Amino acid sequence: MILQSMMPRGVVAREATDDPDGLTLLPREAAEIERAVDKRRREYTTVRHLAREALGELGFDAVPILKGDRGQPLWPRGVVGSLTHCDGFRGAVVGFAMGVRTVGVDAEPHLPLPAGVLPSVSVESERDVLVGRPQDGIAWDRLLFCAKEATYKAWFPITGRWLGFEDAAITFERTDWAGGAASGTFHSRILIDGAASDGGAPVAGFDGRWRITDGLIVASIAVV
């Protein structure tokens, strides 16, 4: 699996591909989609099943996840975790907070954004880098918005606050391009106030990995 691959010893990570039939709800889950539309509701269904088979590993019964405020998912006492889900993918990652101070994933199809996306997702100096990178067949553009989402959900169970994409700088590194398959690292640099309200340090910024394969970027973070 990609994304178990991606973490380290600890965390527990369950994906899927698509949204199998006859999978349930628990009844708050369901109350809280209940007006959504069929493939948010599917998508809903199929990641929070795999949080469950996840936290299942870790020895918890079956309990909802619901969402907070910020649409964050809701874990319970003593759990980190974090959900994705793309056209072709859906990811669940969860691990014990006395191991792991946060985690954070993302998943997007490896294609370019769209036309006028970049400029509202970035900020000049990731910009300025973009342009100047050969054109070697990887979704740089995507790949930044990839992190950047990764980078928000790592963000917000340490200090409970907003991250706009404006409030943090990425910068890459590529260790491995061959046979449509790409793998790197990225630095998240926080240009904001990083003060913790989960009674740790600072927040300066976060060490992430990235693999792009099979049209799939995935990006993850993990602060152990």
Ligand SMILES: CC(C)(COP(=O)(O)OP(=O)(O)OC[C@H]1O[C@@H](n2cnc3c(N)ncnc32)[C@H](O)[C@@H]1OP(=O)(O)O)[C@@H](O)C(=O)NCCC(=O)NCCS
Given for the second form:
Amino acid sequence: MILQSMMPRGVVAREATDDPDGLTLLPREAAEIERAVDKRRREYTTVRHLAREALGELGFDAVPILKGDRGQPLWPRGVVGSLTHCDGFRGAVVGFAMGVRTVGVDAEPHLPLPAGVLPSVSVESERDVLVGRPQDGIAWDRLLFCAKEATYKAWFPITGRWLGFEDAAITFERTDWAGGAASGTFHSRILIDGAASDGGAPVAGFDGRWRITDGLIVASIAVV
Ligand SMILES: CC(C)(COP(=O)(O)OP(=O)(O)OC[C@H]1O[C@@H](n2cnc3c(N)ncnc32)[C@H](O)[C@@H]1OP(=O)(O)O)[C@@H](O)C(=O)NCCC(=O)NCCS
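Switch over from the form predicted alone to the form predicted in complex with this ligand, please.
So here's everything in the complex, that chain up top.
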């Protein structure tokens, strides 16, 4: 289980590699997603099934996980969590807000970004570092993108505000290789005012982890 291995104690993770048949939505979720195409409905359904399993582990009965006006998942009071889906991966993480301030997870296929995308999702300091990286089999540009999306998902519940790709700078720290898989850590430095709306300290940055395995990149942030 990739996600669980990246999470601190107190955060429960569930993941899947496809959309099993037979999963059902709660009525309000079904209403929220009724106009979506089949692929979208299936990923939405699977990730909510996973989230409910994880919430069950925290002691919650089945509750609908609807979307807020900015796309954010709406968790039961006292819970923080994050969802992600990409081809071949669906993941959900949840924890009690008492012990975990925020979480953000993102999964991406381990492939280079399409040509021309990097400039619009990076700042100059990030591009400078990417240019100098050795060819080591890691799609660093996609990993950067993945870390930035995890950053936004962790940022939003704390601030309730937008964070653009130009508003944070990622630096990659340790990189480990084991059994053909790579993993490591990163830091997201927030470049704009990090005032919080959750009653906590302003956000200056986040420490995160990443892992590449089986053609997949996963990035995660958990602030405990
Ligand atoms: C929201 C966003 C991060 C989602 O990432 P993605 O790779 O497109 O899609 P994923 O499958 O990984 O994640 C989708 C999930 O993100 C979650 N999400 C959406 N908006 C969110 C928000 N404002 N806050 C937290 N989570 C959010 C939802 O749970 C969604 O799943 P659902 O629609 O089934 O509920 C992305 O679409 C986006 O808007 N990015 C621009 C902002 C950004 O990344 N800034 C970089 C800052 S450095």
